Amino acid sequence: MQGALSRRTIGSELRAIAMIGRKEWTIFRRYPSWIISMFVWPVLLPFGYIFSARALGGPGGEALATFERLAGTSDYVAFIVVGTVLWMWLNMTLWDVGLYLRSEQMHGTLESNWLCPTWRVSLMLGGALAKLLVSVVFLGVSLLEFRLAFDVHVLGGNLGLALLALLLTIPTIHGIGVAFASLVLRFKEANAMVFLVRGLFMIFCGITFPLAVLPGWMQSVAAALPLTYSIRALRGAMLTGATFEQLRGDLLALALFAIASPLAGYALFAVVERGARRRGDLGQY
């Protein structure tokens, strides 16, 4: 074992990550219902919010002027679409990346994988790689379906800044997923934690409403959540064509979260992993 560890290289870790990602992608393709859900949820979930907003806007759109003043755009459908798609992405990451180690544990394969001569975090990165591919497909399907169902044009505006915000969001969300997976591995419970975390993001990040309507203390909480900046930056870039100067603050915050979130997730993972080895509870249900 010691000799194998001494031969561990960056190349070997990348091959391990790629193989784990391939394994997870193969499993995903074996369940058609998972694939079907990617075409159903992107449109089904926002329906309630969109029709509620249409009702609250009044028969002739009397309230749209107030909404535009608070949100910076009168296109409330596209406004809701951007928020809900990012929230669904976070939700998928919490369930998939966050439950990866727990799934391995329940399948009885976690302990044997833990003994492999590879970095333990590579197990997480391999699982996250497959989920990232699923997320890219999900985002593409979402944009296409909203274009067909609601005639929503979210690919206008400043696409370069929108892509930059999206790229900064990827490590942020997956860092949250790694941290979440560590907690699930420790406490052996996922459902209640997923509902709590995604509920907090739903309430505080302005998924379906402008943050300006929140009380001051709730806006302070929103300022500590990375999804707040992702949503605001993407809405500004895609819906209003905001410039870099206008989005500088949000993009800077996203850049900081893109660095801090994976580091914090890895640090928590290392602490939980040491504790699990010390207690010998990796294989406990």
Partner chain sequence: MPPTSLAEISWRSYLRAALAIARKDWIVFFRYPMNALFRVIEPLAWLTPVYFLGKSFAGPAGNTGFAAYTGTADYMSFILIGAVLANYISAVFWGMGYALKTEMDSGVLESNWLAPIPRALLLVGQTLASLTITTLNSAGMLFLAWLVFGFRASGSLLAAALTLAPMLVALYGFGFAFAALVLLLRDANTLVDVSNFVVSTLSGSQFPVQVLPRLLLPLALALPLTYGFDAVRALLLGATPLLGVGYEIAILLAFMAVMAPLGYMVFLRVERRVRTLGTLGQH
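Go ahead and give the structure of the form predicted in complex with its partner chain, now that the form predicted alone is out.
What follows is just the one chain, with no partners and no other molecules.
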């Protein structure tokens, strides 16, 4: 039985989410330069780090031994690739989910969308739906390109554990995206917010370097960030074929983040959204 949109049911909410997702997908396809981004960025972003590492290693690889002692692997290309892919995924989510409300503000459609007889959470989920599909394609393209461009075989290790770590990372990153969208709604300065959040993860999570080189206080900050565990678990599973026992601590931390991050994200969103309606600045940017 079909429920009308005016009567709020799970079916009507799912239809609203699907409709918003469809709308976002239509807009997304209208600007085909995303194809360039999809194929070019996975190779481009690690490019600078990989060739920096090659330069640091020296013409005869004389400095590689130091890296191997700290990172547990001499394969600095695969080490960097795993870190940068996860960071790019987070970055995409911040821009796409986080700036979804911001772009509605700028187009002048946020307030009218807010009047729809649907949950505001559904509006957010709909906005994220199309982007989730893009993220999955992005990860697939990245893996293929690394194989072709850098001869990196990231699927050679413990694939099941790698997939588990990846699945636990999805809700974690989505929760960060929703929390981030709330900050943008409150402070309006989207670019600054992106710089702040992605910068934190870039500095502390060991995206391009082993965490062992960080000073003690920075290692403590790294331990509070979910991406640290995702990167370490994926590197362990993909590059060294680590077992479940070896990764148990990282996976457990990731599972906790997978539950807490969306809950905290949506709680923050509810508080900020209510505040914006009380101040009457929901549509302002």
